[in-house]
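The chain that follows stands alone, in the form predicted on its own, written as structure tokens.
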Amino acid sequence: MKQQTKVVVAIDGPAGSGKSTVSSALAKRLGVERLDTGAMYRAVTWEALYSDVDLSDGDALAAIAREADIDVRPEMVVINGHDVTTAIRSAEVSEAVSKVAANEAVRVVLVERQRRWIDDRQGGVVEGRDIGSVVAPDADAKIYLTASREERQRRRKEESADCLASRDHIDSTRDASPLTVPEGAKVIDTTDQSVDDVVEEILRCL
């Protein structure tokens, strides 16, 4: 990567932490870009399900990840040329979306994609769940967001209990970037805090 001339903040942990909230506000904060890898994942995920291409085929899946055209903006995501903003939040997008993101050859590929995004801003606000593990490893910060299952699963209203712990269960066990507290993160359990304090208390970290 090129010398960073922004700050880069890895923002990690489950579904439902507040990933995206959190990250949303630090960015206007520090006024840098932000993005979030998640939806990067849905929208491959989308692509294959619209295509219908089988989620078992590995190959396939890394070549949409490989050859799609992926665009993640705050309020927009387009993948070949489609708008899938509300699309890839649906209940069968969410269901399928940690099958495909434990596809070792898809996250091969958009993590080099990731890591070019910051590379080319030189820095932001990056949220995830291999951040700080896989993508950039030396953030200025590292932040692993956490909260109690019920928070969460009041949060993601729209995910079964079922879907939750599901995902949960596939994104930490497996082989290809699990989901796992950074080395050297600070680990940040956002159930009882606002938005604003748990930003002021990542703000400390830089």
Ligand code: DC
Contents of the next structure:
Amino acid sequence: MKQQTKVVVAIDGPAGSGKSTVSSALAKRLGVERLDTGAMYRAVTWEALYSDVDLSDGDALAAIAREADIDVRPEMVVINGHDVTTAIRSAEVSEAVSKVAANEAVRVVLVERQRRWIDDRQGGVVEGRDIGSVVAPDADAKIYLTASREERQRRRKEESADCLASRDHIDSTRDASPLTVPEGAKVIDTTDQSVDDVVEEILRCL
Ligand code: DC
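For comparison with the form predicted on its own, would you give the structure of this protein in the form predicted in complex with the named molecule?
Okay, now the whole complex, with that chain kicking things off.
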């Protein structure tokens, strides 16, 4: 990775822990861009479902991750010219995404793309499951957000409790870069905290 001139903040945590809300507010405060890496895994999953690719065909999934034109911005997600901003949040994609994200070959390609995103911008706020552990282990701050299961389910009310529990299980037990608290990360429980309080706590880590 090149020398960064802006700050790099890695934000990891399970679904509903507050990553997207906190990352957006933090990026604004720091005047840097934000990357939602979960949206990249979701976009690849959407493309696989759209193209009728068998989700157990690792080579085909990796080919999508490698060859697809993926543009993830805070306000819009586009893959191969399709605006999938809403579609990637569908129940169908939410149910399938953990399986795609557990594929090692897919991860290698997307991690490379995420590192390039950071290099191109010379920094940024990056959120996901393996940012502090794999994508940017030298980040200026490594944050792991958590929240009670009840609160996480309340925040993800569009997702069934079964789906959330199944994603939690697959994401944290898979062989390839499972969700863990990265070494040296600051753990913040967001259950009863305001977004501003969490952002202030992260800023104090920089
Ligand atoms: O953040 P999210 O819930 O939209 O992420 C969707 C899925 O993508 C999640 O179940 C796990 C996976 N993911 C991952 O494995 N690694 C990342 N860096 C980001 C997301």
